[in-house]
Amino acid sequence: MKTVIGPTQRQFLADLRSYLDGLDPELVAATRAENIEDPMQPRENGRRFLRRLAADGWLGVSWPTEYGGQGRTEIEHWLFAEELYSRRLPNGLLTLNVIGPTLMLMGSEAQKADYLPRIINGDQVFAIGYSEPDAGSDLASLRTRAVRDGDEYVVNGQKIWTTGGDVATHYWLAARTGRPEDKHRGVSLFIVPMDAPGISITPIITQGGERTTSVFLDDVRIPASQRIGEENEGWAAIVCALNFERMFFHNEPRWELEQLAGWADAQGLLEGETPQAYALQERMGEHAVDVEICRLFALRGAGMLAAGQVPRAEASANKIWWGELRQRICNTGLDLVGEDGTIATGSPYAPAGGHLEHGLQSSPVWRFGGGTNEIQLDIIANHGLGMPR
């Protein structure tokens, strides 16, 4: 069997674990509690934690040394992200793993010089502005418009499901600069400070408790220098960023299965020679295999990135498997828990710490966050299997 985890990677992981074990316990505990409550964006303690890692040279594991990284491969970066997630600590999800690499590939030299040092220092946090109320994940239908006015663009519109919009420093904003009938060929991508005049943010709390936002843009002026790539050609940068984003869905099912196994073990459900115990052991074994498949999907993507490729259909397959597996694990757990499974996260009486209940409540987001599963199936069919549109 071919393996990409060799002595170098195992030593890297040992060094990383030793470093993490030596961090300030108070900072780690506060960050973990914050991250379990809302893992989508680092907040106060998460930002402190990431700046600590940055100061110690542990952010940007796979970033080139010219941009302040360690210059390691994406395999080490994958190990880094997995280890951080296993400890329920932030790994710089969108900003470090998505925006930074996309800027390296598609940003201007001035944009790289401006943003990359601040990203790898943990000083900047990006939120992503793609979805709109009437367009959903169909980015080709977006209506937020950017009109050129001299050396600036004037932007008007509304975005929705901007996770972290209330804590981010900058906005990765898709806007229409061409005609509506041009679809994705008339879209441009911009970087905008979240405190720019004309931006207002409304919080949204989802049924799973995740905090997201709606962002309104009213005559927001953006220098043309903050456009990524050429006018009307932002689609390529959006696709590139989404592919990076979908490759970092991998470790949550593992953690949720651990919660389920811990609870079932504590209840004695896995013990004894009964049909029920055997059936549950079989189901848990199936989930454990599926979790490892999920890890292999992510590792395959990391291998492609290490080879200089950007996964596309592979990233979509990873994202679908990840989301549906999380739902299967939480379903198994709540079938076992029964009526007590309605006790919400935060209650001391919630079985498995309420994590399974919370996971199932959040599951609808997993179907469309990062692009709906239906769109991912189209990408797999067209780009992975070569089927006609």
The other form holds:
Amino acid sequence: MKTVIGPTQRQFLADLRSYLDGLDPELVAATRAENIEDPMQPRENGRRFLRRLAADGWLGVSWPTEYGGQGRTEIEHWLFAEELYSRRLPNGLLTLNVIGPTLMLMGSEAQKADYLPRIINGDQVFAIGYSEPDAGSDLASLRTRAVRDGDEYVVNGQKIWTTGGDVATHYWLAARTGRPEDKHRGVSLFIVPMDAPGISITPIITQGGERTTSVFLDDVRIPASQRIGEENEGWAAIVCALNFERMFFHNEPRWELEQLAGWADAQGLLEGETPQAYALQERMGEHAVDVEICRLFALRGAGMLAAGQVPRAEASANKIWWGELRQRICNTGLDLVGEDGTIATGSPYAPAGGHLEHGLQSSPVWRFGGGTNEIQLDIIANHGLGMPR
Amino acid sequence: MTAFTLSPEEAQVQATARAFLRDFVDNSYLNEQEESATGFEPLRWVRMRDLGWSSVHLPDRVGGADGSLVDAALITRECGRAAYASPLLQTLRAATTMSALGADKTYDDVLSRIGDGEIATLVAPPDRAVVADVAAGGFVLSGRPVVVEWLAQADWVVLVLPTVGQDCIGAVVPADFLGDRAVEVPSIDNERIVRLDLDGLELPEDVVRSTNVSATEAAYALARADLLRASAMVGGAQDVVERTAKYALERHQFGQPLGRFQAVRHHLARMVIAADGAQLLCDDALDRAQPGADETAIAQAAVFAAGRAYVDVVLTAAQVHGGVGTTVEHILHHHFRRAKAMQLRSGQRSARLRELHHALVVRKEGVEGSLW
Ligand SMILES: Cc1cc2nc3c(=O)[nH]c(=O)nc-3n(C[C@H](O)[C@H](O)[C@H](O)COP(=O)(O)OP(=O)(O)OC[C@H]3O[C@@H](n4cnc5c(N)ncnc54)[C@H](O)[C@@H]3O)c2cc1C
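Taking the form predicted on its own as the starting point, write out the structure of the form predicted together with its partner chain.
Let's see the whole complex now, leading with the same chain.
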């Protein structure tokens, strides 16, 4: 029996760790602070950081060498992403881990030649435009229309929840090219520069402080060469990208558990033979087991990718486990803190640096972002167990 | 869902075990054995010995097949899937413990007897219920009675007990040495158990084969033994998930299969997640089961996750099966009872979790082999 971590992977991890340990501390600290505040999009320092990694040849671990990558397996790629997450540093997020691999599988030769080198250089950042005000879980009902006009498409509509819309260079946009009643068979996928004429962006601030945006598209013209795959066949690219997205949840629950442990330790709550210490240790012990399982769900997916298989139900299981566990750790963590837990992030008196409070406020997103957990359970029933639709 | 990575040889072990058990184990058979005097068929035991199961992971020098802990775990996983009760798991656990404690061949004579087909059981109370103290000519035991599986059917009893200090001892005695200290009691599942009162028992020097075993070494030896049970629980959970999914396709209500109702689909998906998580952790622990405290902690985590998952899935399975899920006519009742019993055999949940806390959360960075 083999788990996916062997000597090659351990060596890779050791090399990566010493590389990261040697990076400019100012850059790391600035990036880290920005990332903790809002991990969903690399902003000024995050972009600087990613370009530094790119220049040193550390972006695109599993990308083929022909595209400037290291040509390693998805297992190392996942370890890379997780190590950065553990340090609360950006790992390339959706652009590198989702859009890049999807383009490699589904893009035209011209698109690959155009985009991949700039993604791996850290020059391009994508935002994802699937959701609309009336198309959430039922994405197939989306209404933003792309109408063919010669060599171009003319796009009109409204997107919501486009995270990173204000920092991205490019838009990964799903639009209807077929009839509404064709549902997912009438959808196409396009790449659009975020600054294309006709695009306007409005910020939305969530309770957890993450920034996302609404995007309005008003007669936006897109060359047909920027369509991924055939007309009306964009659904495959959406599904492919979502599977990558659900695989690229990392062991953030571990980070949250460390915050909780650090707080409890500093309070001296973990020591002694008191009922409170016992109760706390039990809760932490169970969370720790679940954090281990979190790692293994993700590694299973990476192992499958490395073996040329496509995780589907497995990606969904990974996503559910991750999101629910984070929410549970932050929630039970605050229960343990008690009324001090009402002191918000920003105050030096906020327990655990405010990370549990901040985490809990962000936590709803973890259970529906990337496709709600109810939809993931359906995917597991269908693809994992063969239940009828 | 997707299986873990077995080598071709391991896949063979698994397939052979599954085929052998499928040949005779079903609910009627399990009910019959549970009603029988011995609780299992001695003839099948001979057959299993001939297949090399009870010594699969023992070295060649004691008549074993030189296999790994994984091989043994694959066999217990198949027994778990079949809800098959026999002294096999305990024999494998006892043998594993002896080989881990006796790298210097201390237990080779008894291991050879196991290689010949004799039955063993393991007494290692998880909650420090029994303690050994040095006495003239050996050790004297004190503590409350403990529950032990298959002792009445065993030839050998292996004891791993903490001493009053920090160390542990390892001893092995012929079963009749314990005389009437073992009383057969009914079990909530189809395994056989005794209530064993060790208080005041004197263990002479010659039966105490390992003294001054460090707590770490003992924990490692027992973690290996417990992983075999974890693997059995993983097998049980997997079988329950598969059976329940099958049932959800066959059974119709309101003109459609149960598996089309979202409430049922979500129950099933949760069962998959629980069973998969337990399996991944168990396999990871088996892979990492090398001497060292770090791996011991992972093994203990696997035992906990397997017990929790097995219990969770049987509770939901009984729900999805409706009325038939609770009758003795259906094999699910064996899984239901075995899940809780096997989980409880690891002792108190709260105590195990506190140990896990100390091992996993308090563990400092830089531990050898740790990815943390
Ligand atoms: C901070 C943030 C960032 C985001 N980033 C992006 C992004 O970058 N790009 C993007 O495209 N989208 C993004 N999203 C959108 C996100 O993916 C959606 O919110 C999500 O898909 C859920 O859609 P909804 O909000 O419309 O909820 P709904 O689909 O209306 O669902 C509401 C509830 O009903 C349940 N439900 C709905 N249908 C079913 C069903 N058939 N069976 C069972 N239950 C059902 C859901 O599970 C959920 O619990 C983001 C959202 C947020 C808040």
